[in-house]
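Just the one chain here, the form predicted alone, laid out as structure tokens.
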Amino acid sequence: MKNDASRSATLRRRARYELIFLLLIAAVCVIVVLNINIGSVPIPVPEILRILFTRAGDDTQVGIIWGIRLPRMLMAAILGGGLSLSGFLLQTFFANPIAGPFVLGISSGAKMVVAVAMIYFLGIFRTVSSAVLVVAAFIGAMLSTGFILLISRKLKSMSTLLVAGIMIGYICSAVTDFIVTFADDSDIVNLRGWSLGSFSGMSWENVGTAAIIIGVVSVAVFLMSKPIGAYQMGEHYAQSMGVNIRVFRVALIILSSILSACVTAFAGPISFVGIAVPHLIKRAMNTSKPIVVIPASFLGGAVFCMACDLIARTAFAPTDLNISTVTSVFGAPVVIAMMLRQRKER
């Protein structure tokens, strides 16, 4: 009877993991087809995948979905799955589920020190590459994980902890006002759209360099499945299990910088996705092993951020709206009612 039991609660588990990957995987579909009809000039669905398929039709419209609107949706479920799986890092590392990259300083960091690199490039080259701004970007998320780490070292509360991330964000966006402040006008204009986040403006290169990034970081942090998964049950049965610590923590903080590092360089700081989706992806499974979260969580972030650019883009039309005005509408409700959960469960 209990193998029985043991049986049918199995099925019943990969059951549930099978239907939220196929409702994942049919959002994405849907999600794809309306970032590309939707817009000021709307295209027909057939029409859409005759030009997809065959880069055949009108010139303006093979023109708007391949050069305009394909890479910026591209764009967006790349940069919104490594975010999420940023968040799932950290949220791992600091055993906390409101833990993520832009509460805790990290997308802050990282923005501070591309708006330098930006401004320095910009005004002796008048171009910057993406490399630069992702290696940038991956310099000043380093900055503020070293720094958090150190504040975790004084600080054993997890609260105290987010709010010193949280003070690390606000002094990191001073310092890139006043920088900014301080730049010539021409330079300011691209600072003040990247800055305030957005996927629009992509072209095929920065979406092969992300999907580059972003792809092996992603499979890298799958094939630590197992070790993540011994981790969340404990450092000492992690280390019962052969897992080297300190080697393992150092490559979770590693790899989530790279991740935020990259989505901040393209697309700026991008507010919630990395603490509301992991969470949201772990509630719909109701369960938080790795192997099937981490590969949940990027179709999540892409979903999300792909629907939250379609929004951004329509809603007030032709005036694009903030990307993290529109995640934050969306996250932070799932944040509020995550800690009012946490303060009932304590």
Given for the second form:
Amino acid sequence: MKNDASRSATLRRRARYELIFLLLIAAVCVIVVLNINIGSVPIPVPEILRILFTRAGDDTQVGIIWGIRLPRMLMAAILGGGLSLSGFLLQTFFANPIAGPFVLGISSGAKMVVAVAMIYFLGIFRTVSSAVLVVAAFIGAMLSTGFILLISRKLKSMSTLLVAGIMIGYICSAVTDFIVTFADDSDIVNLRGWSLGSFSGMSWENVGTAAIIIGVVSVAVFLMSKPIGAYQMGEHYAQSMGVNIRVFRVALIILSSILSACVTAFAGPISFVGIAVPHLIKRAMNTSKPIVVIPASFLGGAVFCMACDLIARTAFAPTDLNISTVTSVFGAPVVIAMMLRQRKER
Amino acid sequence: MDYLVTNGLSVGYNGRALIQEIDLDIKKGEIVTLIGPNGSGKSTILKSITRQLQLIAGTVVIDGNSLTSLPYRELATKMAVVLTERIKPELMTCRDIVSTGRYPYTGRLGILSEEDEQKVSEAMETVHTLELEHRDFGAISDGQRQRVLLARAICQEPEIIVLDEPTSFLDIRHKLELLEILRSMAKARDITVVMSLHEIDLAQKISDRVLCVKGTRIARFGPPYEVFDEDTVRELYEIDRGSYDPLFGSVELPRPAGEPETFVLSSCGSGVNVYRALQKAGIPFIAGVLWKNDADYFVARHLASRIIAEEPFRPLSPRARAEALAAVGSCAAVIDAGLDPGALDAGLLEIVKEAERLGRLRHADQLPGIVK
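For comparison with the form predicted alone, kindly provide the form predicted together with its partner chain.
Up next: the whole complex, starting with the chain shown before.
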């Protein structure tokens, strides 16, 4: 009797996870079609399918889909997923649901070093490869993270940690602005668009690099779901279960830094995705089990960024909005609601 | 067989030793309790033997393996912990929490097998928490949380469980229940239990051996009947007000100061409530005449200014009779705290009569504030 009740509760939970995954996959499909369909040149759905699978059809339409909309959309999906995972890792690490790459100043750190690298490389070689940008962003992300870790050793309070992160973000932005002010005019055009965040103008080469990096890291994160789950109980319990805490913490920080660095290198800093998406996913699934939350967060981040990018490029067409403008509009209310809820629970 | 051995162990923080030269030999299935005042370093010792703190000096050997060279994973199959720190996991049910105990036994992704699920259920059943399994861990009471964490430790199937103040947030019923579970685990499954307790009375009753932690060395380590005398406890906790009775493990507030002008006559435990009432009112008193096997005698030892006592099963001696008559003469009030006239010793009856003659005899039920 008791066993039956327990079993049915377990089954209900599983059904809930499956439902959320199905909804996310359905959302991905819908957003993909909308993203390709909508734009200055609307392309009807039957055409889309034909062009996607056969590459045959109207030359302009093929060009728009394969040259512009598809890479941009894929980039939004990949980077959105990466950003969301990076947020989830940082929240686990700091045991704080409001931690994220943007709030902790990690994106801004990456942005700063990328700006320096861009100006330097453009000045000398007139070109800059995506690999260089990723490495620069990773260095910047690690710099900010290092600062945050130093501060978090001294300060146990989570709110002070967040304030410190925001301050680091401001400092890095100030340095970036300073660099941009003294850069060549030709560089500025490049930098301006990028430093505000955008998915536009993505080449297939960029998409490939991002897909490899974020794909590998995401799989690694998924394979770490077991120790991440243990770590949610606090580091001491995790260690008593057999997790080598020192190795684990370093791995977690490096993986989350690679993710946010990669995103920043290609699309600039993007706010709120890292906090809002994992939170919504956990609430929707009513669990924080990494083994389901990690893949769902990735899908959720992909859907969220593709949708936001769609709005960014169509709402005031032909003018593109910054991607952060749109993600903030949708993400910030979620974060505020989350903070209010937390206050109430305490 | 010795399961956990420490040799010349020094423990502390940041390379500075707090307690030195700890030499322990804890056997399999033994219950060892650490007692000592707040801040004495009980937790520091426990954190050191669970590898949360680096050892400053010396060695810890578990089941023949050095603690520092044992892989974390292997240690996890031998040792489980229940910590004092309050965890606030997000959106985890009690069953989720208990399931984490299976960590050392699950595969790469940590998916629980049918057998694991069974063991989780059994562990929850053992500590009577199965009905909580689908509740959110953040939404249950402190006592329930403590039991869920114990279930987590149990389903880790350890050979030794280390608990840091496991009874802290529990009410008396759950304290007893938890200690009873530990006791039966230690005996039935031969699991070693090492824990710290604040309740020395419980420590005395559950432990096979007790470790007194105070200062920079281990003060005492031995079976409760050796360790628990009044002086050890008094010294360990620096009790200068009030007292601790090692026989019953009970505490009493300090006796009222001053020259006693009240004499309480009682027998067969009838004096206890009167003593307590006088103590609360701050009135010093003499207790008598008490045969040394009377319950009154054990309480009076801590509360009365003076006791007029007699050896068990003897008639009233002339010495005691004279002392009692002197007390009746010197005290302004003599309280009859419920003497049984039928069972009264002839000598005692004479003392009661003398008090009556002087008009000093009062009955306890006539006094305000004394509930019988």
